[in-house]
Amino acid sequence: MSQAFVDLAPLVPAGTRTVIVHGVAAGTRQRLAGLLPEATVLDLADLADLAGTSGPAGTEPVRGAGPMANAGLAAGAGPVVGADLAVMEVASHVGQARIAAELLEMAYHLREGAVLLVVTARRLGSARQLNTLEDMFGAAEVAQRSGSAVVLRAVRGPEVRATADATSAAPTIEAVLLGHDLRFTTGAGLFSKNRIDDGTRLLIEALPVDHDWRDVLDLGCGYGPIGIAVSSRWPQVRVAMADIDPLAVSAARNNAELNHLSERCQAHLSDGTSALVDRRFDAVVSHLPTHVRKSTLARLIDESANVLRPGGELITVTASAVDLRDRIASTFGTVEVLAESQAGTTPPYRVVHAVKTEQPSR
């Protein structure tokens, strides 16, 4: 975010051990570097990427990441990383619900004690954030301001309290996909997060019924309902879910283990295929994200082909108003339409599958 200098020296608890930051501009991050050069900072995407394994040395290990995760949060449940210090920058086009899902996720995160620091402004609702802090941890206050800046702080007591904006924005979704009832808790933030969204069950039903895949990646998994659905109807496949939001693997991780499939459907942290790169698939399988910039789509249609291994399919879905075919037939050699939506769907959707030959064109 752009927001004005902001002193974080007086804030930071003496004796920091681990910070745990999200959303922080490179400027935050130097100036705590330089406050607490003895510290462990995570970032709250680390931590998703960390689910199930250790944390710092003295912690609690990592059981998950994600406000789904907190069901016992308001209980007293122990912090899962035991962090110090907790620093979140807001940004300007996350809304209301997903602050508070990603404030009381950090929080999760946070040992008895701890502050939490939030850098926002008044134009980004400060105001409301405040209340939602208040209301999840008992206090709260402004505890700095500098021109259009606002910081905002707490301090976590034995309980902290799910509020009704981070909670009620992951409701739980019930499908039937390729002929099995699925279940799916989504989040604040989360694409589609009140339904299979068109797009997606489209890319679906269009999947081949007869084929011998054996690793497939889910990229752009979002809460996991295309890797889940090919998990789920063919055992012998192991699914790699990939996505660049932390809350999203969280929850792609969560749905997996809530349909029993974990051990053969796992999330990854990604940025594209970067945490998957030494990997090689039969299949990817992705609905794009059509809100990016054009080079970012034609980014990930290389990075598939890269990953899958020669005579590897691509199968993508997009709004039909972004027109992909050139460019995975640049990429692939040839493209072809699997399924297209039905009249009258708004937005209309358009499903493509591509071959990786042995020689590919790019």
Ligand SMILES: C[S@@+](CC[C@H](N)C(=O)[O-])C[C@H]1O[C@@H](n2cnc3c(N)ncnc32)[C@H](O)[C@@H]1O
Second form
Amino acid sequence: MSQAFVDLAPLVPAGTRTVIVHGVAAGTRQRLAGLLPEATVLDLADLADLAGTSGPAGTEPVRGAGPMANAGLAAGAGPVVGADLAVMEVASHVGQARIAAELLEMAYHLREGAVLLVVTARRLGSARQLNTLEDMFGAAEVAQRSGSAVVLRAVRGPEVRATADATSAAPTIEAVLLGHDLRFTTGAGLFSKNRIDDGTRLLIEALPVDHDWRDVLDLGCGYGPIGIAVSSRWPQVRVAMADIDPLAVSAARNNAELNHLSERCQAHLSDGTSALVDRRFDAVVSHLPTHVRKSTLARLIDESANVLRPGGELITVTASAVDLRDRIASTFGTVEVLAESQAGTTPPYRVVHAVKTEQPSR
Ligand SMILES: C[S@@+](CC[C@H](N)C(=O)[O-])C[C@H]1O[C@@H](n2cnc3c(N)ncnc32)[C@H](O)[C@@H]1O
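Switching conditions: you have the form predicted on its own, so give me the form predicted in complex with the ligand.
Next comes the full complex, and the chain you just saw is listed first.
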């Protein structure tokens, strides 16, 4: 998200000594440092070790909202950090439950009277974020609209209310995939956190049985169902799982361990294949994200082609309404349908398959 036009100067309270940031771009961080040269700037992710298991006095305890959200207060204690200001930028790839969990976690580190600023892209819509802030803090406002961004503002009162979104528990999933009993722990805001998604299952069941894959990439792995199913079914395969979401990567890593596969199935924090450009794969398997820009989807397809060996295969699933066949064919030359959901499944999914020729067409 480009926040080139956000002017933080009028929004930063005088006398700010401690700031917590979360998901902010390097430019925003630099502007904050320029505005508050004396202040200590802490990253929310680095505060996760200050773990308690409950929210501020008088609020619901934080349950099952992912590892980071457990950095709340012990009941009755003061804020963990007691910061004067928090600044969060909402990433486009995370869901509302996750955003709510992160807002709650930020709130726990703020002193009473502290200001929370949420910078969000206009195109993502700010109404839900505003509602969540109002639910948590009692009041919130649009403090700035500028260029492509909206800045929301709330002040931490004596109480912070944990919304249902933020505390929705994520159970452990047990599933039989490719004939193997597998277990997955998930987390708030992760894709299909309560059950293996139908599209994901359709892809897994459509995977060719006969192949000589050595290296497989699960692109956009979430908590890891595809990569982990491949790894358990074909022990000779080395699986890399990649996701842009740190919580997904952490869950995928935990799940590889939980299923005793961590030696041959590893998770990487990666925007597309950026962390894996030096690796080559025989197959890229992916339940592609569809709540992203078209250009991002196109990039993920092109990057898949780039990391495949000649003869390597791309196998992806998307909701049938998101038809990527032309886009995949424009990169790979051809594309075929491997599987489609049975009639009546909502939403219906389509699994497609493409092979990288010696000379990719792009
Ligand atoms: C539809 S979900 C699939 C998750 C998992 N593979 C499953 O089947 O349950 C898409 C995943 O892609 C990830 N994602 C979105 N944009 C990405 C990007 N630019 N690079 C890598 N992963 C991305 C999301 O965080 C999400 O976990």
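Everything numeric in this text was worked out from a predicted model, so none of it was measured. Note that the rigid core is defined as the largest set of C-alphas that superpose within 1.5 Å between two forms. Numbering follows the first chain given and starts at 1.
- Query: By the 2 angstroms cut-off, has the C-alpha of Asp135 moved between the two forms once the rigid core is superposed?
  - Reply: Asp135 C-alpha, core-superposed: shift of 2 Å or more.
- Shift of Arg153 between the two forms at or above 2 Å (CA, core fit): Yes, its C-alpha moves 2 Å or more.
- Task: Tell me, please, whether between the two forms the C-alpha of His260 is shifted by 2 Å or more, with the rigid core used for superposition.
- Result: No, because once the rigid core is superposed, the C-alpha of His260 moves less than 2 Å between the two forms.
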